[in-house]
Structures are given as structure tokens and as C-alpha cells.
Amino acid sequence: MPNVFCRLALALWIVATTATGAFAQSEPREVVVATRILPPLVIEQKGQLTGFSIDLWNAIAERLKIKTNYQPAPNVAALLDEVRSSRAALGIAAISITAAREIEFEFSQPMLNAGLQIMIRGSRDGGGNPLSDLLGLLFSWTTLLWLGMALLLLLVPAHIVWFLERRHSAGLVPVKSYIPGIFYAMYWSAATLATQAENQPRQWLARIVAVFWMFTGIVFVALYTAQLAATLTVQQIQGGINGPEDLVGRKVAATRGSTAAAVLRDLRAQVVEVERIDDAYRALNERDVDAVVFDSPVLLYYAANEGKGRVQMVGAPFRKEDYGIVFRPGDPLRRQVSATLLRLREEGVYQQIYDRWFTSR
């Protein structure tokens, strides 16, 4: 009889061991996620986050019966920190797989295939406004320049006419003193230079300086219109910035800690590193940098939404990088996460994510 009823215990303790432990698995596992806000691939919407990437996750963790708990973070290099900190247990976003990260953290498979593109100022679509840029011109240093030449050019015929007509009964000069005899000389200089003065000097000497001053005023004012239509034609056709060839010496903005900051040093250009990608649109339309470098999609996104008409891409992307999903080494979350990603793409869930982000937008 004792025996029966230890059978009987043991049946029940097995039953209640099972249900206790299969109830266990059914409850959704809390994990930490690291992102940052950086439109299209994560948005804040009132207090919510959405966006590719949140969209992605979302799904990945409803498949592994993962509860997610979002931690937002200023930059990448923050991002990454809490990763490797272990206050997060994976990080989701703008994430490039290289080989330095490789060293120190495990990716899943590529989420999402991108790569750094340039983004500078103005519209080759009819944006740019030709009045503002000959106007610019006008008053740039390169004028000022030109224009500080031909006043030291006109000084010394201006004086030597003065020397010899101010003693000439019908000469230029109707006043033998310096002031105001020498801004009738002056005023014949500078009619010279430009185009011809209605009076030329009556001293022979002076008309021997005449001669040589108009020729000098042909070739000066030849040379000056080469300058100003050289000039504003590479402005208005070429553009200052074609490709990552012409950000050598460029003032361009990289978010503090990616891979387009690195790149551009390797570039010699002179990188102002910001903490978020707003910052850089802000600097770019305020003028405080010549462009911005960044992940292609992002910028696309930005261009084609707020800054449409404002900003225009140039070039094709120039350095090809996949995203991932970070973690630590050794996480065994990493295969499960991959598998499912995998999974999402065979059955097209990844296809009818990214065309809401990508495509139908």
C-alpha cells in the first residue's frame, strides 16, 4: 500500500514539475534593446518609437516570445557602450558590420544593405537661383581682391598725368595744387581702366602713359571677366561637391563615433563630428559646414521629407556597408535572432517591412 501511494506522489510531483515548467516557457523572456532615433530606420512619435528597424525588432521578438524594453541613446558609440556595458542586451539602428566592431561584438545577419552617400546644400533641379550666386561673386574676396589691384594700378598713372598736366593750359588737370587736382587725374585713370576717358592728356609725355594705361585697362578688365565667368560657371554647373574626391578640405559633419567620421578623416577632410544627425542637417542649412556624410537611406529619407527643396544628394554611395544587430560575444541570442531574420525574409514579412519604409513612402 506505502508503495502505491509513493507512485502516486511521484506521478503528481512529475505533472506539477512539467506544468510548472511549461508554463515557465510560455512566459515572454524581457530583454534590454539599445537603439537611437534616426528617421527612417527609428522615429519617435509621440513617446512611441517606429521606424524599419523598430518594425523589424518587433517582429523578430514576437517570434521568440521576447518582451522588448527600448533604450534610446544620443550616438552609435553610446549605443554600443551599453551593449558592452551589459545594460543592454543587443542594439538595434544604423549599426555598420566592420571589422573593428567585429573584434569586439557579434553581429546577426545583415538587416539592411547601405552605405555613406554626401549630402550638401541647394537643388540641381532648378533649386539654385543664379541672381543670388553672381551677386555673391560680385562681393566675394576674389573681387575684392581684383579690385584692391586696380586701385593700386590706377594710383601711379593717375600721378604721373597729375605731374605733367597741372602745368598744361588745356590740360586734364584744371588746378596746379595736389587736392583736388590729383581726383581729376584719379577719376581719368579709373575711366581708362574700366572702359576709355572721354578726354585724353595733351602733355606728349603723358599721352605716351595714355597709350600704355589703355592697353594695361584691356588686359586687366579681360582678365577680370575670365575670373567672374570661369567662377560662376564651375559654380553653376559643376557644383563645389561632386564626390568624396572634393571633400578634401571640406567642412563636413559626421555623427560623433560612425564609420562616415573615420572614413572622412581618412578622406583629409575637416570632420565636425555632432552627437545626432539633426544637428547636421542644422549645420548644413545654416551654413556652418560644405556638406553632411552619412548613411545613405537616412539622408535619403531626410531629403525627400524635411529638407525637400532645402538639400539635394550627390554622388552614388561610396562606401558599401551592411547593417546588423549587435551583442555581446557568446550571446546565444545572437543564432536565435539570425535564424529568425532568415525566416522573415523566406516568408516575406522583411520584403513588406522594408517597402513600408523604403517604398511606398
Ligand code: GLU
Second form
Amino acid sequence: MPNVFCRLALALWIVATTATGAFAQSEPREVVVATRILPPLVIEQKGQLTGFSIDLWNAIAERLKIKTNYQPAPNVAALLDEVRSSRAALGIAAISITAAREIEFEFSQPMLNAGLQIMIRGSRDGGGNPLSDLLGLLFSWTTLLWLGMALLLLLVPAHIVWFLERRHSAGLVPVKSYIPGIFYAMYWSAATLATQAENQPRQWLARIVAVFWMFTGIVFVALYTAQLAATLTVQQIQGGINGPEDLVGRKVAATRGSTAAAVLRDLRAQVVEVERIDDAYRALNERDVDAVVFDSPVLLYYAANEGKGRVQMVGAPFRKEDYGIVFRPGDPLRRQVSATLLRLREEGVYQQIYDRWFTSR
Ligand code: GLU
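Structure of the form predicted in complex with this ligand (previous: the form predicted alone):
Every chain and every other molecule in the complex is listed next, the one we just looked at coming first.
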């Protein structure tokens, strides 16, 4: 009899443990998800994460009964490091699926089509305004150099003319003494060089010098004009960034470890790598860099919101990339996530999330 009780108790215990086991399985499991702030994919608002990638992951996680513990990383390299070192089970933000990353990691089905695009300051003509162009030329090194040369040069005819004219009663120099007599002569010399003199010497030798000096003035003005025109042309040619080929040697900002930074190095641009994309926007607005090259969904969002009127996009994305959710190789969760992602697309949930973040409001 006690044997029967024993068996009954054992059977009950087995049923009970199996039941709790089954219950434990349907409990949401907690997963650490590495991410990174990058509006509009991942946005931090009052300590809460939101954005396209976050909404998408939350929808996937809800279906898979996963409780998420987000772990923000400072840049994409650090994010991948979190996954590599198993500190995070997976990563989602704006992670481009690349050949190099595919060797080390495994990606979900693509979650968004993206690509690299160029963003520059201001309006189409490069943001130049005529007044600042004029002031820039007036106080340029070119002008200073030519002024210095002119000052030195005009001393020669000024002295000759002063010497020859000082005794001439109705001449250019009304006083005999060197000072202030030389200043009259210098003023005449400067005005002639600029082809603007009001009167001319009376003494015949001084007149010959004057004629020679007038021709010097014509050549001087012609050379200076040519130099200014050349400077302006160079500025205009350099000012135009119309495509990736114009980025050679230019200062361009991108985030650290990003595909954009790698592409810019290949293009032989001077890459300024920043942690936060906001730092790239700031560098562009403060003229520390000539352009920002980065993921088009991120740049378009900035250009349509905070950067409206201050920045403009150059052309279409010049390199296509897709974003994916990143896993360590062999993780069975990847297939479940991919299947759920595809199901969300089929059911229209993906489109709703997409419209929330990418359709202009
Ligand atoms: N799509 C870029 C990449 O994967 C994003 C870089 C970033 O998060 O700053 O390289």
C-alpha cells in the first residue's frame, strides 16, 4: 500500500514539475540587445528608446515573447563588439550588411534599404553670398600682397617726380621740402598706378616718368584683375561638391567605424570620424568640414527636420546598403527573427512602422 502512495506521489511530482517547466518556457525570456542612438532609427526621448529600428524590434520581440534589455553603444564598431563578445545576444540600429561583417557575423533578412549619400551646407550654389565674397576678396592675402607690392613700387616714381617737380611753381608738389612734399608725390603715384590720377607733372622729364608709370599702372591693374578672377574661379570650382568624385582631399565627416568612413578613405577624402552623428552635423554647420557622408535615411531625416534650410543633399545615394539585425554565427534565434520580420511585412505591420518614421508628416 505505501508503495502505491509512493508511486502516486511520484506521478504527481512529475506532472507538477512538467507543468511548471512548460509554464517557465512560455515566460518571456530576457535578451540583451545592443543598439546605438541614430535618429530616426534609434532615438532617445526622456530616457526611453524609440525610432524605426526600436519599434520594429519591439514588434518582433513581442511575437517571439522576448523581453528586451537595450544596451546602447557609442558607435557601430562598439555595437558589433557587444555581440561578438556575447555581452549582447544581437544588435539592431542602422547596421549595414557588408561582406566583411558577413564573415564574422550572421544577419537577419534585410530590415531596411539604405545607402550612402552626401550632405553639404546651405543652398545649391555652395552658400556663397555676394557681400561676404566681396569682403573676402578685399581682405584676402592676394589683395594684401598686391597692395604691399604697389606701395613699394610707387615709391620710385614718387621720389623722381618729387625731385623734378619741387621747383616747378605750378607743378604736382606745391611745397619744396621733402615732408610733406613727398606725400603729394606719393598720392599722385598711387592714383596713377590705379589709373585714377587727377593731375600730371609739368616738368618734361617728370612727364616722361609719368607716361612710363601710367603704362605700369595699366599692366598692374590688368594683372591684379586676372589674379582676382583666377582666385574666384578656383573658389567656385572647389566650392562645388556634385558627387563622390568631388570629395577627394576634402574634409568630410562620418561616424567612427561606419561603412561611410571606409568608403571615404577609398575616395581619398580627409575623413573626420565622430562618435555621434550630431557631431558631424555640428562640424558641417560650423564649417569645420565640407560635407557629411552617411546613411541616407539618417541624413534625410536631419535635412527634413533639424537641418531644414541649413543643409542640402547632393544627388541620390551613391552606394546601396541594406540594414540587418546582427547575430553571432549559428544562433538559432536568427531564423526566428527573420521569419517574424517577413511575417510583419506580410501582415502590413512593417509598413505601419515604416510610415510612422519615414513618411513626411
Ligand atoms: N550603416 C552604418 C554602418 O553600419 C551605420 C554606422 C553608425 O551606426 O554610425 O556602418
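Think of the rigid core as the biggest set of C-alphas that the two forms share within 1.5 Å after superposition. Since we're looking at a predicted model, the values are computed, not measured. Numbering follows the first chain given and starts at 1.
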- Quick one: core overlaid, is residue 161 moving 2 Å or more at the Cα between these two forms? yes
